[in-house]
Amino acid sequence: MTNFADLTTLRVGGPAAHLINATSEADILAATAERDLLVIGSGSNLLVSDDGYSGTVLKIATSGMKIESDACSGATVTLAAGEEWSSFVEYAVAHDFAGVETLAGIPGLVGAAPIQNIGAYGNEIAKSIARVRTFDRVTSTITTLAAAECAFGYRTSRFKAEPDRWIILEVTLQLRTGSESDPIKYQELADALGINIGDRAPLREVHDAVLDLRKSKGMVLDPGDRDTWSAGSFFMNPIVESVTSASLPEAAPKWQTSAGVKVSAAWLIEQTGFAKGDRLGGAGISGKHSLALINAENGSAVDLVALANRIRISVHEKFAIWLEPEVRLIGLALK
């Protein structure tokens, strides 16, 4: 029997009682009749209980890419949900498809990208999505949703809000053609490229600079480096009201957004006394980034939840802010 320790990047979790490896759309549709169905991709944003999952686990492993491209409308790319995201970004850069170059190195599959509305360095996948083809488990129909119907927000979407309803089959992206990136919006990346905010740079240079930055933070998976045995950022950067933002120290990194003031979760964690490299049981904080909780040494799901709870409670006690998990928890809950 396969364990979730073999199906997730955190490398913890109990048995998957009934695992279906879906390599075709027909495989996916055949599994939709299962009552207790957990749909997973590469497991890069998943923490499952040490008891595992007693229902059916549907692992998406489909492949395929269709491209329509011309000088006027750019490139329309339709990808099967099981395609690897980082491999596609590499392909896009190599073929002068612009718009996803700052999303290099993010682990996971294409089908998971709209669920989480993956983002990095001032960019989100929602800006490039044209439509998402799904199986709607409520109506038992194949349904295509335009981007405007997907309710995209910061690390969220309609698909994340209704996790038991939608199974993503394909994602269609609309990308600009050209060798230059979109304007760079993130200061750290601009500094790495040696340019000013708002300037453009060659796609390859942006892609490689993003990879270097992510590697320096332990955010690129490396089987030989236990410090990367994580699910990326465990917590989201909280978005708070102005009154809460004003109560924070002046040094707190924060950004105004349309939804409120976004505050650096990493800064909040570090201000409560936690540090890179800290350990609690078999779990730990990455030595490269304080937002990455890792399986440090034969860790368990219980160890990781215990550490997450300790961090979360400490931040709330000091700043009156609850950190919310970016990672999806199965059979587990935070306090």
Ligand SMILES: Cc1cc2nc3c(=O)[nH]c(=O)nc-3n(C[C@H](O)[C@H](O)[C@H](O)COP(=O)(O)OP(=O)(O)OC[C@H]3O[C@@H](n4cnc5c(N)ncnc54)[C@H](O)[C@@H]3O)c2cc1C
Contents of the next structure:
Amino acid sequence: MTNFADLTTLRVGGPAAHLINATSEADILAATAERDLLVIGSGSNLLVSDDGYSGTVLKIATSGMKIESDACSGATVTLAAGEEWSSFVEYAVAHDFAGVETLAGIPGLVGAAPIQNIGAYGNEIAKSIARVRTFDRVTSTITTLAAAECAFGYRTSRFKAEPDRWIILEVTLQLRTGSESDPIKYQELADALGINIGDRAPLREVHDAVLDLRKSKGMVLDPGDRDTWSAGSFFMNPIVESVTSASLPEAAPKWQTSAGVKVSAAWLIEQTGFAKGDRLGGAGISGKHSLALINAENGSAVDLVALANRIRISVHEKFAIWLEPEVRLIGLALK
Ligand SMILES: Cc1cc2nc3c(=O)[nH]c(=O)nc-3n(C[C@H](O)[C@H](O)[C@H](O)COP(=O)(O)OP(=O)(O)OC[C@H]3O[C@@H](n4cnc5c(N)ncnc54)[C@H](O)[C@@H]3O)c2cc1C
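Previous: the form predicted alone; requested now: the form predicted in complex with the ligand:
In what comes next, the whole complex appears, and the chain from above leads the way.
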């Protein structure tokens, strides 16, 4: 029997009682009628109960890439859901396809990338998505959604809002061709590249600078580094109303967005007395990033939930803000 400890990057979780490894679209479609279906990719955004999951687990393992490219319209790339995201970014950079270079090193598979609209260093995958081909479990049809129909937002999408409805089969990206990156929007990355915000840099340099920054924060998977036994950022940066934002100390890192004021969750956590390297039971806070909760030493899902609850409650007591998980919890709930 396979355990979720072997299927997720947090390396916790009990048995996957009925596991299907879908290497073809036919395998996926054959599984769609199963009740209590949990679709997973590489488990880098999942925290599953120590009791496991009693329904059917559909692990996406399809492969394939189709490219149409010309000098006028750029590259249109269609990827199977089971392709590895960071390998594709490496391929794009090597072939002068621009637009995803700042998303280098994000773990996971292509099919999961639109679910929470993966993002990093001032960029999100939504910007490059043309369409998403899905199986709609409500209508039992294969349905292609244009990007405008996907309701993409900060770490969210229509797919995340309706987790039992959509199975992503393929993602089509529209990328610019050329060897220069998109304008850099993130100060830390601009500093690492020695350029100004709004400047461009060679794709390879941007890709490598992003990887270096990510490694320094434990945000690139490395089996030998316990600080990467995480699900990335455990909590989202909260988006708060202006009255709440005004009540925060001057020093609080925050950004105005169209949805409200986004506040740094890492800063909020540090202000409540938690620090990198802290431990609670077998769970901990990464020694490299205060937003990454890790399986520090024989950790369990119960340990991780206990630490997440302690952090959430402390932040709420001090700032009246509830941190919401970015990670999907299965068979578990936070207080
Ligand atoms: C070290 C580390 C760093 C990270 N850094 C970032 C970051 O910078 N930015 C960021 O946005 N995320 C980051 N993440 C989170 C994670 O990498 C992404 O959310 C990724 O897209 C998850 O991919 P996955 O294949 O592992 O999906 P899983 O964790 O297996 O699944 C995630 C969700 O997608 C659903 N799902 C998966 N595949 C499909 C499909 N084909 N159809 C329908 N639903 C599906 C699952 O049901 C689940 O709800 C990080 C994670 C780690 C461990």
